[in-house]
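Consider the single chain below, provided in structure tokens and representing the form predicted on its own.
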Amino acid sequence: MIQPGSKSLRKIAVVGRGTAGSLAAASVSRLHPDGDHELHHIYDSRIPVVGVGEGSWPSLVQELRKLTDLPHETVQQRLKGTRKYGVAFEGWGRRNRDFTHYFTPQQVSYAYHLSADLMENLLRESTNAHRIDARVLDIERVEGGAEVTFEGLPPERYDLVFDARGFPRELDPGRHIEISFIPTDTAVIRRCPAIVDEEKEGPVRQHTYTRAVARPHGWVFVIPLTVHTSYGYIFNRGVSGLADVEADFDDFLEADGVSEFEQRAVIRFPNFVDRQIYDGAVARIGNAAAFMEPLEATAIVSAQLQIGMVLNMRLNRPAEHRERDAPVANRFLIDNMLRYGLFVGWHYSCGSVYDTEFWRYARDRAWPRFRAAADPGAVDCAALSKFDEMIELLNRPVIDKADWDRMCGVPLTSYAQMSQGLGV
């Protein structure tokens, strides 16, 4: 296959070795047709990969098979993973009943629960790169490419840089779109004993689900791996104090029959989309491009989309189209990230079984901001109108077959399941 853009991608850098950076480096190694291209994987080894349990979407199963050239079963075992068939919601919505958001086809399509640090190790084996262990001071677009400046090393120029350095330190309204309608901003992560036993031969085949359990100060995720179970309490630090959250977390684990745990981290996060995900030379990916709380495991699937679109476009489009392609690609990526954000924020629209300060704030104050936050004039994309179209479809007495495959970040089937469960 002729890839006319490959000649303009002779030197590529990936900055960051978390999930997004590892996926990008492995993707370059697999997709670049010329063996003599130069790939630098740059990271600061003083910054550890936080090895929390992560959920994903089914697209990752196929992606890891292609990137590693290993059977699905081997990949799952290497990740100490389990097969995620959906998200089990407990205590959400106005119907006062538990429900599950299944991947479709239901009970057939599955994703992985996996350990982030193990995925970095796995993908490293599939990556042909020169590794540079250094602190990056800046990444700047220059004529014909981008320049990376280091602490203690001379700068390097690249044809394309994937920036996977994680969250911005603070949000800048001129540079970032704040997803203010998602009401959480902090996670307390704990590692607990495994509740799924590792098989002696072959991968675990039982159906598992990410639990999303409503609690007075937010909600708790439960992600089962074969080596441990990852628990995280997601809350808003402006509404609830850490001591109150920790106390309720203790109560939850005790009720769940968990007698011991390892405190992993308290992570503050922004809910945002960068206004310049891709500028033609620098592609922000993963948490550097956008983030929304982990309720629907959008982080990895977002990184897959960002990496795949930029890399395939650069390889398959002639170099002279780059300046015209970049704004179109950037708008497309922003639009999709905001669609994910609207879907996640919508989960809070009906509250939960708890009539507490957090849930009143989430339902009555945070979620009603979504129209102003996603207004087309402010974000330069049509995510809000597409979200409105999905809600309008759900309100029809009959949905025409021609509309069954409609998407707004996620498929109509996902909207329909959540609508029924929440009582929208």
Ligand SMILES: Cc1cc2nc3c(=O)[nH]c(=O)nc-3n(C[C@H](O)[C@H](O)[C@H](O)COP(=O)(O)OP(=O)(O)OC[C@H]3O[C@@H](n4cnc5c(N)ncnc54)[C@H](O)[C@@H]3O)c2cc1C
The other form holds:
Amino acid sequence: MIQPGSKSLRKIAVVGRGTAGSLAAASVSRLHPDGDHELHHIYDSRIPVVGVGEGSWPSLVQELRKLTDLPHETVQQRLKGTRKYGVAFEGWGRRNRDFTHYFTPQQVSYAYHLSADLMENLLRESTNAHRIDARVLDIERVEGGAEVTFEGLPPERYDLVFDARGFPRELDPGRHIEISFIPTDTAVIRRCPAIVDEEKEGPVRQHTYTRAVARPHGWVFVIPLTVHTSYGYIFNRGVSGLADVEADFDDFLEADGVSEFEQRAVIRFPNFVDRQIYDGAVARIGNAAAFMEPLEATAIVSAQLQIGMVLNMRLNRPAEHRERDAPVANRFLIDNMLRYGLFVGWHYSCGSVYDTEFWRYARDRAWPRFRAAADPGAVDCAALSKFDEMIELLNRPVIDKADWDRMCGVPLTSYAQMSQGLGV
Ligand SMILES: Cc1cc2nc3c(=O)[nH]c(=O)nc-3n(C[C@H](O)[C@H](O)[C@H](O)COP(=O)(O)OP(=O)(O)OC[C@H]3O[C@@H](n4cnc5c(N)ncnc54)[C@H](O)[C@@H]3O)c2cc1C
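Counterpart to the form predicted on its own, namely the form predicted in complex with the ligand:
Time for the whole complex; same chain goes first.
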């Protein structure tokens, strides 16, 4: 296939080697049709990656197969992974009933639970890049491209820069859309012994689920890998104190029969979407572009969308369309990130089995902000009306077959399962 944009995409930089940067660098190596392009993979080895992205969506299974050229079975084993068929919700909603949000088709489509570090290693093997270990001071648009300035090295000019430097230091209302209707902002991460055994030959075929367990101060995720099981307590530091959360985490693990754990990290996170994800020369990707708490594991799939959109557009469209294409791509990406945000925030709309300060805050104060936060006048995209359309569809006595494939970030089947489970 002729890719007219490839001639103006000779020199590319990816800044960051977390999940997002690693995916971008491997994607450039895989998708660029000309072997003589130049790819610089830049990172500061003194700045650690977040590295806790261990849940995914089914599109990652296909993507890793394509990027690595390895069979699915090998990829899964290299990731010390298990097959994730959905998310098992415990204690959520008003029905006092546990339920599962399956990927569709149910019991067929699966994603991975994966070790983020091992995925970075795997992707590095598929990346053909000049690696630069240096701190980036600035990435600035210049005529026809972008310039990267470094600490201790001369600046370099690129045709396209993927900025995967992770969370912004602080949110700026002029630059970021704050997803204020999501009620959580901090995670305590613990690592516990594996509950799924590695198979002697071949990958683990057993169906596994991410558990999302409602707790008095928020919720706990449980992600089973073959090397360890990851636990994370997600809460709001303005509502609950860390000591109370740790104590409830201890109770939860004890009730779960887990007698030993390694305390890994306490991570603060923002819930936001950058208003300028792609400007024609710089593409923010991963946690630099958008983030929302990990309830539906939307971060890796968001990075895939951002990278795929920008790279395919740049390769397949002639250079003269670039300035016109950029705002269209930017709006598309913001719209999709906000759709994920609305889907995730909606999970809190019916509370949980706990009538605690956190759950009252989540249901009665945070979630009701969604209309103001996603107002089209404030965010310049139609995510809110698309979300409303999904809810309206769910309320119809019969959903017409023509609507079965509708999506708003995620498929209608996901909305239907959550609506049933939560008791919306
Ligand atoms: C509690 C929690 C749970 C999560 N669970 C999931 C999940 O289940 N599924 C999922 O999809 N996602 C999950 N995520 C999201 C996960 O963080 C992301 O998928 C993933 O880590 C992407 O991060 P990143 O690559 O954008 O940034 P990071 O991992 O932060 O990497 C940033 C990179 O940029 C480099 N860097 C930074 N500044 C500079 C500089 N000035 N110069 C040079 N290099 C620099 C660093 O060295 C690093 O390599 C979770 C996040 C949190 C907080």
